[in-house]
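Given next, in structure tokens, is a single chain: the form predicted on its own.
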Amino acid sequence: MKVTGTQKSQILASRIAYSLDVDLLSTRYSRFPDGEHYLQIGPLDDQTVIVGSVIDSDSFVQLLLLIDACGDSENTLVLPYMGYARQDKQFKEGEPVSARAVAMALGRGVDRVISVQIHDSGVLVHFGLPAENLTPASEIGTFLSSSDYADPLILAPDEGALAFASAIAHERDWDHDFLVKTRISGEEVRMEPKKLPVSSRTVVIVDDIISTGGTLVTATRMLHAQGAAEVHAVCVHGIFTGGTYTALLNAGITNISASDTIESAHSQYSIAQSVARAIENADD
């Protein structure tokens, strides 16, 4: 077995293989004068694992190359970010449905898929072939006890992702809760947890995506009014579009995390070892 990963994934796929203890392919990036991308990997073993998360339109096109070139081989397709997932349905006439769209550009030359956080994992279904998604409760979990919270709060931004914050707290035993916007008047809203106060308290917000980061803001300032001691935020994909980062910091969020589905300066914590982990299991 070998691991090769797409441009933005470079520092994922080496981890990958650190922790499978394989080799990791060289692979060659370019472009052509016009643009079109070009790539080159070394030579293929019976089995590959391919990283590459799909955050823009570049990195899409650039991982079906990569799968393309991996040929024959048995490939397992790790995809720790998926762009487009959250086009999941058809609202209006004429739309795509562009999760599946891509689910099924990503399926061929492929003969399983991992995801990670995926933002629906009926979405699995359009790459016609076995897939799992991965959450990374436990990582999580041991990142928050590394970083020495005094007994955290741990609050999901609202009911739908409960579920995600109650597998984090019980990795260490911690109390969690889930925020409720109540609207006060036409122009203005309240959100505070449900059942549990944050006077005093460490509270960490938990999330799959931060993106625009507009109801962590308004969060944020309302858990700081209500008496919260400090408020970190934690994600697994951390797009931070536009100045969602210095909006963030400007609201009072001491700390901001993600995990290196999306690589950047936020990456504070690994997936690697969940993946590899999926992948023995699938070898066994």
The other form holds:
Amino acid sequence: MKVTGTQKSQILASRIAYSLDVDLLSTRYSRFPDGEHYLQIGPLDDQTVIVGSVIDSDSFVQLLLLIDACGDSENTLVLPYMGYARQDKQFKEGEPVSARAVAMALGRGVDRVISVQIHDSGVLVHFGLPAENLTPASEIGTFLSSSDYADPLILAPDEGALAFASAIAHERDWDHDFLVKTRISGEEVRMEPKKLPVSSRTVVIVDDIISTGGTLVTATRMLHAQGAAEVHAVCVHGIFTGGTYTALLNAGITNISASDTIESAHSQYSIAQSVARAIENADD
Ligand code: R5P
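Given the form predicted on its own above, what does the protein look like in the form predicted together with ribose-5-phosphate?
Entire complex below, previous chain first.
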């Protein structure tokens, strides 16, 4: 078995190879003069683990090329972050189901898929292959423990994220709750935890994705107004569109952490070992 990865997922690919104790495929990337991607890998093995987050159009194309180059070997696609997964249904007439389009394109040359905290695991059906979604609750539990937060309250930004918050909280027997949003007027909303008061507490808001950070900014201001001692944010996929990080700091978030599904300076914990375990379990 060997591991390879797209350019933007190289650190994670090498961590997964290290955890599996296997080599990385030699992989060379460049571009044609007109900007089209080119890559060359080798020498191939019987089994290949292909690691690539769909972060943007370039990483998507590179992933398609990498899968094609891996040819007939037994290919496992590790899709740490699947962009386009949030357009998982036709919300308006004439729209594509983008998640289906991406899954069908990527699923063609692989034998199985491993995703991480995908927006909705129902999307995996579009691969038409054995597919598994990993929830990095244990990694986040370990990361938060090492951060020495005093008896944190793990808070989901909405009820939909409650299962994720609960899984993390159960790692160390922490309290958990979710935020309820009440519209007070056309412009004004109030957000507060459903059950637990935040006064004097260290609050950790956990979410699958931080993109614009819009919800978090509002939530953080409200939590500070309700007396929270500190507010931290942990996500799996840190997209951080322009200005998000500054907006979150200005709103009063002390620390913002993400995993290495999207590699950046905010990647403070890794999902590599979970992925390696899932690959080993599938091979047993
Ligand atoms: C929503 O369904 C997701 O779980 C995230 O809460 C959302 O994508 C975060 O987006 P933003 O950072 O733009 O508020």
